[in-house]
Structure formats: structure tokens, C-alpha cells
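Only one chain is shown below, in C-alpha cells, and it's the form predicted on its own.
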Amino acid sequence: MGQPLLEVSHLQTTFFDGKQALNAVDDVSFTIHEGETVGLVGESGCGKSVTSLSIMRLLSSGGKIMNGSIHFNGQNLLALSEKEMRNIRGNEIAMVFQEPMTSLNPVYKIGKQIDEAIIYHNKVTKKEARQRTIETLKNVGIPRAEEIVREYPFQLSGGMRQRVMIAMAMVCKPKLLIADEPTTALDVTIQAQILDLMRELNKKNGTAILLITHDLGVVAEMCERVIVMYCGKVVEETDVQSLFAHPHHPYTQGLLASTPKLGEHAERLGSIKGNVPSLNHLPKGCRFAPRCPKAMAICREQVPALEALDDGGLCRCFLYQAKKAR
């Protein structure tokens, strides 16, 4: 498929709860081309959020990227000086937060927080950049343009509010959109709007998504290629038909058995017992022996490699190490 667009290697980001060194990302490697959707799924607390805001260089001040490296485009992030990041950010990577009424600036209208995008990225005036706002917010489906911008975004309900998100983010045209949970807490006739609205600048702009989400159905709906993650490291990866068809990891067999399916009548979703664990009470060996049905003696005691599948995709898992070594 030729070079990535983005490739981070080894990532690891560590916070610092006062002498222990707490790794929310731990060793994450993946790879996005030119166009491409790739989900990156799993629980609250696996690091989703963390990995997209490594990528952004914008942790809070407990955070710190300790090793690896962050390839977007050719050049290294890591090695950039804040300024030339700023130039990067909303301009050739854009994101989507998970919040839009927190990520929005509740002071100041709509319009001004879209035309300081395209001012600090573009040599236009502002009479050019409130036209170009008022145009991005038409294509994101946002009626009354011209008004919308004189308002605030209290003003907006929360569809409304992740539409002027998107178009804030999609406004520079950047070549990659994180887009962290765009659904969450919207029903689901908007869901279903902003993943049409997604979809549509992808295929019109070329624009590569990282879609972080919990949701699977979204990811069967959106994604090529599928991540998976738990406490942190990368767990599984391979294209969404086969996560699918054959899930191999027991989280990811475990996260789809507790999806509901049309057709099945069955009188209780499935679950995977336990929650993921705190960061500073890591279980020894494997991070999610402790809740797997699966687990093996080995399991407790030593960390499998994510290796190689015959089928294409990456596992984190011995059950499969075993059966190659037979």
C-alpha cells in the first residue's frame, strides 16, 4: 500500500502518580494510510484516548511519551518544536473530541472559533475566512449557516454541536481526523447522520480517519482495519470482515459476544467478568488473564508477543503461540 501516512512505533506514554511511573500506552505500534478508516476499540481505561492525544502532542502536564516514535507524513512529531506542531495540528492532523460542549470555548460565537482555524493556517482575510466557515458549516448539513455563526455553542443542541466540531476540524482539510467517540451520547438518528457525514468527507477529501470508539457496531459500519486494545497495549489488529468472522484474541471474542445481533434472541447479553485494571495494580503476565475464560498457566506468569496470524492479522495471545508450536 506504500508509506503510511502515519506510523507510530513503540509508543509509550507514561504518567507519574508521585515515584511510580504509570504506562497507559504501553509498546503500541499501527500503521494508516492515505484514506484509510481504522477503528481503534476497546474498554474505558485501555488507552484510546491517551494514544490519540500522544499523536496530537497534547497531554496534560502528567503525561509524558517515553519511548517510540510518531511518523506522520515523513516527519517525526516527537522531534518537532512546539511551534512547527501548531502548524501540523488542525491543519494536516485534525481531531474531534470526545466532548463537544467542554471542547467547544463556551465564551466566544461559533463563527470566531472556526475563523481562527482557517486565519492562523491561511493567508485570507476575515471577511475570506467567515465565508469559508459559513460554507464548512453548510457541508457538514448545519442549516442557517449565517445565523449559526453568531451564536454560542449553549445555544446548539448536541448534534448540532459535534456537526460545528466536525466542520471545525475538516475546515483546513487536513490529510488525517482522529475522531475520539463522535457519537457518544447522541440518539441514534443523529449517530447515524454524523457517520454519513464522516464517511462522505472521506471519500470527497481522501482524509484518513483514526475512529476511536467502544462502539463495534460503528466500527462494522465505518472502518477497514480494526485495533484493539486493552490496558494498554495493542491486543489484536486486523481488517474488520475478519474481526468479525473469526475473532481470535479472548477481549475481542468477549466484546463482540456482549454486542447485541439482529436476529438472535438471546435472553442476556454476554459479558466479561471484572473491570480493567488500574494502572498502578497490574496483574503479572498477561493483563487480562485475570478475566479470561481462556487462561492458561502461563498466562499468569509471563507476557505473550503480539505475533504474526496465519490470516493475515496480529494477536497478542499464547492460545495461538501454543498451536503454532504444535
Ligand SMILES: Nc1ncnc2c1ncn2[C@@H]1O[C@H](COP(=O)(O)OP(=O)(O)OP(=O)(O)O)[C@@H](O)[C@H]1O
Contents of the next structure:
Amino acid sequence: MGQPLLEVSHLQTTFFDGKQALNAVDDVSFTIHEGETVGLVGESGCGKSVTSLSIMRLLSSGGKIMNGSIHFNGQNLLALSEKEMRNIRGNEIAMVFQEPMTSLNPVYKIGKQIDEAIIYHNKVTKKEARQRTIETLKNVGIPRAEEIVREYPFQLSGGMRQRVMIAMAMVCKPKLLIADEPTTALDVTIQAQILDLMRELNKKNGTAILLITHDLGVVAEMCERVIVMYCGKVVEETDVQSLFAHPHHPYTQGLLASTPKLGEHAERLGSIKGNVPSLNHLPKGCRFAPRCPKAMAICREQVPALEALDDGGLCRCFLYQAKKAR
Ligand SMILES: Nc1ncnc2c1ncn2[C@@H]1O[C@H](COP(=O)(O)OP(=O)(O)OP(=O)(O)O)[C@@H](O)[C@H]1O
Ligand code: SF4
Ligand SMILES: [Mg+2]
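With the form predicted on its own in hand, show me what the form predicted together with the ligand looks like.
Then the entire complex follows, led off by the chain already shown.
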């Protein structure tokens, strides 16, 4: 494979809370190639959103990228001016968030927002842009598109707003779409439709997708490769078939055990005991040790490294490092 489209390297993002520095993203590295769909999974608070906000350089105040680099299409995003970065956002990297109100401009009508994106990318008149806006909205399954263009984001339902965000992404033909829990707030039917639209965006325009989700079912359907995060660190990275066939990391195994399979009752599922530790109370050795059914003495003392496995995946666990050393 050639040069990756996105290369996140040793990213460290820290929140400063009084005197405390909390590393929400701690030495995270991964790549996404052109047209690839990569899943980013992990329980709540593992650093998935902070990773995506770091890539977009949209961290809230108090959050700072302290280390590492983020290269997109050969450019170091961390070295760009805010103006250059604004050009990349929405145009080259599109975003769909769980709550699309945060990415739509609340004071402009829907039509105007999409018209402007079309005019930015194409030599067209305002009238032609509006026609295309209406066509695109119809394409993403928005009924009454002619009326919706004159409405404000708050007048639409969550599912409709999500479709508008995808319509925007279709218009701009970005190289990368970052979708952070794009369907979590939606009911199952709408969820399937939004996933179909993302797949279409990927197939038609070759848009690569970083899909952040809690839902391993969605990962199975959409992704080629998966990155599993725990407490700010990548603990496993693998192709999607291997993830489901033979997950390596005990955390990944736990996540899979708590995912219902078709026809299975949720109450029969196992779940990972305990909670994700808070960033200011991280355990000394492996961060998963207090919850890990396979923890050994070394796990409570030393931090395992992310190492390559024979099947091409990566795993951060002493179980495999011990095997290799033997
Ligand atoms: N603005 C902030 N100030 C301080 N800490 C923050 C801030 N935003 C995130 N964090 C902390 O960073 C860690 C990672 O948060 P993040 O939002 O990335 O989790 P997540 O994996 O996206 O979780 P979820 O699945 O709930 O969306 C958490 O411990 C969170 O408390
Ligand atoms: S390093 Fe030890 S505690 Fe951590 S996941 Fe592996 S076996 Fe469990
Ligand atoms: Mg999140």
C-alpha cells in the first residue's frame, strides 16, 4: 500500500484540570488509506472522540495536543494555520457527529449551508447550486426537500439532521469522513439508512471513513479494519474478520462477549466487570488489569507494549508477549 491518507503518529492529547494533566489520548498511532473504512471502538471515555477532535483540531479549551503528529494527504495538520485548517474541515475531511447540531450552523437555513458548499467546490450560479442542493437532499432520502431548504437545523429531527450532514459530505466529496457515533441516537431503521448512505459515499466517491462506534454490529457491517481503544491507548488493531473470529486482547474479547448475536437474548450476555478507571486514577501496570480475567502478576507492575502478532494484527497484552519470548 502507498502513502496513507491519514497518519496519526504518537498522538498525545491532554486536558488540564487545575494542576492535573490528564492524557485522554496517550501515544496513539494508526493509519487510514484512501477509500478504507476503519472502525474505532471502545467503551465510553476511552478517548475516541478526543482522537477525532484532535484530528480536526476542534478540541475544547483545556484540551491540548502535547505530542505527536497528524499527517493528512502528506500535510502535517498540526502545522497548519487556523485558516488553512478551516479549508480542510468540511471540504477534505467531513464530519458527522452524534449530535449534528454541533456541526450544522444553527443560524443559517439548511439550503444556504449546502448551497455554499456547492458554490465553494464548483463554478455554478446560486440558482444551479440550489437545484443541486435539492437533488442531493432527495438523494439522501429527505422528503419535501423543496421546503426543508428553507428550514433551520433545529426544525429537523435528529435523523434528518444526520442526513443533511451526509448530503453535505456528498457535495464536498471529501477524502475522509470522520463519523463519531453517527447513528447512536437514531432508531434502527433510520440507522440502517444512514449506514447505507455512508457506504454509498465510500463506494461512489472513494471517501475513506473513520467510524467511531460502540456498536460492534455496525463495525462488522461497515469496516475493513478495527482499532480498539482502552483508557486512551490502542490495545488491539486488526482486520475485521480476525476481530470476530479470534479477538486477541482480553478487553476485545470482553467487548465481543457483550455484543448480542442475532437471536441471542441480551440478558445472557457476559459483560466486562467493573468500570473504566478515571484518567486521574489509572492503575500502575496494564490499564485493563483490574478488570481482566486473565491478569498475571506482571500485568500489575509493568505496562505492556503494542506489539505485532503473527497474523498481522497489533495487540497490547503480556499474554502474547510472553508467548513470543518463549
Ligand atoms: N473537555 C474535556 N475536559 C476534560 N476532560 C475531557 C474533556 N473531553 C473529554 N475529556 C476526558 O477525556 C476522556 C476521553 O473522552 P472521550 O470523549 O474521547 O471518550 P469517548 O471514547 O468518545 O467516549 P463516548 O463513547 O462516551 O463518546 C474521558 O476521560 C473524558 O472525561
Ligand atoms: S496485559 Fe495482563 S491484565 Fe492486561 S490485558 Fe493482558 S493479561 Fe490482561
Ligand atoms: Mg465520544
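Because the structure is a prediction, the values reported are computed rather than measured. Residue numbers count along the first chain shown, from 1. We call the rigid core the largest set of C-alpha positions that still match within 1.5 Å between the two forms.
- With the core held fixed, residue 153 shows a CA shift of 2 Å or greater between the two forms.
- Superposed on the core, the two forms barely differ at residue 163: its CA moves less than 2 Å between the two forms.
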